[in-house]
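As a starting point, one isolated chain is supplied in structure tokens, in the form predicted on its own.
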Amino acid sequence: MADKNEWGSNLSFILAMIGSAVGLGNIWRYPYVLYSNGGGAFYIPYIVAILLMGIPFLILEYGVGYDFKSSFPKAIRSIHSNWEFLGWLLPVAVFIIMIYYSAILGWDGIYMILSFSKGWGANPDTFFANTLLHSTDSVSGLLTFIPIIAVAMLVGWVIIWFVSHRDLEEGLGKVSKVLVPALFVIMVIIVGVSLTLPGASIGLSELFNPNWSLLGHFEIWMAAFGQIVFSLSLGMSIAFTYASYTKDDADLITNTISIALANSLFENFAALGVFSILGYMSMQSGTAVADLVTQGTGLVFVVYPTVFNVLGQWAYILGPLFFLTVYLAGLTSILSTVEPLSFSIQNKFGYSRSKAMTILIIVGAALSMIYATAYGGNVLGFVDTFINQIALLFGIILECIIFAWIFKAEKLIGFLNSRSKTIKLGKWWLVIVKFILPVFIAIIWIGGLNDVIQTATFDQLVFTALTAAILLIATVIFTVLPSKNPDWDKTEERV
């Protein structure tokens, strides 16, 4: 049977997009962002960011993706032949994210097993940094290979291949229908139990206590817009690719609202669980919540195990459930990060879906072994900062300009409105995507670039330069290689 890149139903598309959006950032980034940016007061810029940027930008991506029904670089090339380079830049950057995401997935897989016996011991911080990662700040750590992490990562890669190399609906479509609802159900259980813990109210009070004075600070607004960019995977060519797989009668505007709402509900629900548990730990240890709260790997692999150590019998239920949730969230997101580059390769070079996915996953698995070294955690931080704060945001700015101005976003309004059962687009949407979005994202990009320049160590600058070189070289190679698809140069606009 020939490969088929089309969703079997609208539900498959919605659940796959929710799975892409709902990831590790919802669990370990958002609660910290909410807490550190005014608590309850943060909801004002957060809602504004969703309405002003999240939903309008997703509609733009979905609309252009649906219009071309092709890969991202082919669409960019059709809009303007000189811009094909950008068409490859974003899919390659997202594939680089996939590679280091596999390391975090591997760590979590190990913790999921350890959680049944609290195998991280009495000092989770020391266990994570020293016993598991063998972490070192010396570049020579690249020569210290850690087999258990490599094995855990390879297990993840096998799962990703098993799902991704199949036809779209048979693999990703069916898996999304199982994993995404399971993810929400497990999170409901975790939050339900967390809210019953003694001291939960302490954490929730800390989380939601509004600091209205921060609303006048520029930083809180940039934090909200930055959160929405990363939380909804805006401009990563994922939404574009997924929309190109949709059926002709898809109501993209209503789908966008559903996906944004589900993503927002999940990350706010996760915040309830995180801070309920932190409140419990605060009461048990006598340590202020402010001294416990953190984000990223510190929250998942240090703070949570520390909490589970003092949680008694509940830990043997909450622990495995929590790490399973993180694993499923990581898995649903990582499955989406291979799609843009895979579909682009299929589209330009005539590869089957199975062949493209297999090659990419073998390459990704091989490259990911750098994160199975004692210096891997440092490299992961360097690469993540460069990709998210510099490369992706720059690409998003250019994408916004190309889609809104050169392609002319107004061409999409008619057919999007004709299918919409909810809101209708008008001039307000054009003002947002043509003027407001590029400016706001440019400001976030300048802030991120400035932060990297001011805080980067010598090692970080070296690995940033190496990552940039790999990204650019791969992009150039994909751009200049001759196409084996006779339709590559044909324009396929449908509106």
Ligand code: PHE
Contents of the next structure:
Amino acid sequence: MADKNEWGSNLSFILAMIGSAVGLGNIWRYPYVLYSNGGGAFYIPYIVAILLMGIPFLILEYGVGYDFKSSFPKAIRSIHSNWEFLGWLLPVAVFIIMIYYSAILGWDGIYMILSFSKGWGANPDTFFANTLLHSTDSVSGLLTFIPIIAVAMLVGWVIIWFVSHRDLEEGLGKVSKVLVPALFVIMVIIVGVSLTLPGASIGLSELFNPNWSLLGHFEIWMAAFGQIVFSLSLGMSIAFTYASYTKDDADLITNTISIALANSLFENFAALGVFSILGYMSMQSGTAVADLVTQGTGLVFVVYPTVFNVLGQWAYILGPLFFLTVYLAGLTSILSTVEPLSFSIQNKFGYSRSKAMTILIIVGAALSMIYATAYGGNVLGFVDTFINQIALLFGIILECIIFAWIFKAEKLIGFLNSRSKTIKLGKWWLVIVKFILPVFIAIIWIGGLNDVIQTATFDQLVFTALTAAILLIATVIFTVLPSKNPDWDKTEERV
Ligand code: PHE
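Can you give me the structure for the form predicted in complex with this ligand, which would complement the form predicted on its own we have just seen?
Full assembly next; the chain just shown is listed first.
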């Protein structure tokens, strides 16, 4: 049975991290966020968010993961023996992300096949909402099961199992080394073709046209920080877990910089492609770019098919390539979402990697069937909002308090700097991870929470409460179950 959790090389580690970061957030979220928050002017808060939060926070998570070389809950337990509960919270939250990410992957798989024949027909809007998802706003839709979605999702779960139940390097390591470079190559092709489309420049000048006056507005700063949190997969114990799989000497500071750069490069490329194509569409249809642009499922499953419908022959190349990119980007991200919980279970209960993965994937696949119902799309929206606006930001604040303050980030500076060939950490880094970051994130967190409470419908509140309850109950169960690893109970406090 597969039992090894060790990267074969630093390259596998970096590529797997990039694979986790580059995902739907880069393709469907970023172009819209950039456009609707000041265009070219957005780069200022965006770069500040990367320098002030993305890179310093990732260095912190890596540093602690590398130092502890254990699962996340075990590390928290050794910081304070009564806090194991907090250690399970994030890995379980990430597993919840996995379950809904699998639905989007499934939809995308269906579109990849449809794109060879433009099988969505003349009306992509009604096709997506009605023909495919049978979408309804009534909770009774939970009883209407849609087999095709279930099949598409199960295909994804089988692929995930196939990769994840092997030894780390044999599965995730190897797959990342192939898929992540492939993803960049395909993206370059898509952008290359898109830029040659007539009208591309209309889209691009709309996109980058800077609106400097927005710089004074708090919202665009919030949007930039929110984008970086999601896009770099911060606050989720993924970086921690990946770093704990590193056995050799690693230059974590330089790794972090490479990962952040690759992630930004990819999302800015995606923006070029998306907006060139929207510019083309705008020219063909006479609709303003502003009326075409949207984000999320609307962009991928409605706007893009609409564009492909008017694109003629190019659509048979761009269409399948585009849905393939989304699939691969989604796949390399979803593979990272099972690692923290799986490693924690192996660590506490003595399961082999392959056994822990198999169980988690079966449970995840079973739970994901809620998204194969006619009300599934709505549930997905609610869970996504809860995770993004509440859980992830909370994770960052929690990690800053526990790692930077209680564990004391000072302890990490020595070994991080001694290996770094680029930047060296100093007082500035401590000021960021101890003060600036938690305070700023706390402000955004309160803003987001307030937003959810103000705008939520009754159904949304019920589902948000249910998700929170499931998260807490699962966390309690993992915490109170007795451990089968003698090392676990012996954990010595390291503070
Ligand atoms: N970073 C991923 C993206 O941009 C999202 C993600 C969230 C990945 C959670 C893993 C875990 O799409």
